[in-house]
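Just the one chain here, laid out as structure tokens, in the form predicted alone.
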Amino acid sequence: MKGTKRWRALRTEPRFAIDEIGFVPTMGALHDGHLSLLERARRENDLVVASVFVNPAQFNDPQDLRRYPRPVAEDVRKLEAAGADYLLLPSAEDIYPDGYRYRVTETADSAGLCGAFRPGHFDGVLTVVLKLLNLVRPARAYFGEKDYQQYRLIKGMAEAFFLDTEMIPCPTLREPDGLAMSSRNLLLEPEHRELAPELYRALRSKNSPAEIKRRLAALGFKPDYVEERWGRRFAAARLGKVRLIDNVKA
């Protein structure tokens, strides 16, 4: 379903007054990690709604936005196979009719980790998620723990604004070699894809964050950070034109 007006009209039908909705917001280029969120939503709710929206407000690099994969037809096929009941597929004009004049800003946890290297990123994330939650009005929304800082900020926003939706964290799914599943993996050059699992291996080591950062640089990564907080160890590093993030329990 395209367009927020059509969705809002559909949302008034009697069926939605009695059924619990599980919601999986995505930026598309779906992989098994996304599908695991859908499977859990299917188990725990009467209806499952997914969204596919490449959110321009969360990209601080215009080239990164242009490169982001958009296999919409394949995404639709995967969503149908996974049992999603509805797909919300809005345009930027649907989501930002005000031109992004109004936005959500968090003033503490968003300043570190990815927030320190991607100015405005989490304003874009929180704003779009709040808009989507207000459109869908789900009982539960599902988020992968690979983006743990993002999940933590969204959960805090929901509590701060008294939203009724329960935010559900789901474990990171990984490729057989340990690389965290991500839509951005599609953009890795073959030699970088071979090297990419070293990020996870480094995070799991007993080395200090500083030692891990030096190790990643020696392997050919360009690390932004390796830090520990909230009982986890986080890292972000670039391989070629692709920025990878991951985290593990400390």
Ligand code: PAF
The other form holds:
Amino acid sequence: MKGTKRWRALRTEPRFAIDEIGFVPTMGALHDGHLSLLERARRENDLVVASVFVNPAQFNDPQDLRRYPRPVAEDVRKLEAAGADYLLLPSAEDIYPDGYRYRVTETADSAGLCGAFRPGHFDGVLTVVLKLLNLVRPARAYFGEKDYQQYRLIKGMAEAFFLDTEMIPCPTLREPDGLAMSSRNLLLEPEHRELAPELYRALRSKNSPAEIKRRLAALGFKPDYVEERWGRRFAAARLGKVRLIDNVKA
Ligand code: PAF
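Any chance you could show the form predicted in complex with this ligand after that form predicted alone?
Let's see the whole complex now, leading with the same chain.
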């Protein structure tokens, strides 16, 4: 469904008053990781709503926003096959009638890890998620653990703003070679795609974060960080123009 007006009218209909909605927000270019969130939402709710919105506010790099894959027709087909009942497909004007004058900022946990390398990124994420949650008003929303810092910040926002939605973290899905599934994997050059699973391998090794960072650099990655927090080990590193992130339990 394009725009938000029709959806907001529909959302007030009686059937939505009794049914529990499971919500899967995405930026599209859907892979099996997204589909696993949809399957879980399907199992745990009466209705499943997905959104596909490449949120400009969370891109600190305009090139990254331009390059981000947008296979919309394919996404619609995948969502139908996965049993989504409704798809929100808003434009930037639909989501930001305020021109992004109003935004949500978290001032502690968003400063480290990806926040340290992507200024404004988490403001953009939290703001769009709050807007989408207000539109959909779901009982549960589903997030992949690959973006664990994002999940934590969203859960914290829900608590801080007394939102009724339960935030559900879902395990990272991986390719057979261990690479965490991500829409950005589509953008990897073939030689970088071959190298990419080394990120996961390095994270799972017994080496210290500093050693892992050195190892990744020696392999040809440009690591932003390798760090332990919240009982997990996190890494972000670039291969060519693509920035990969991953995390494992420490
Ligand atoms: O994880 C994502 O795909 C995005 O950050 C999200 C949560 C859909 C917000 O744009």
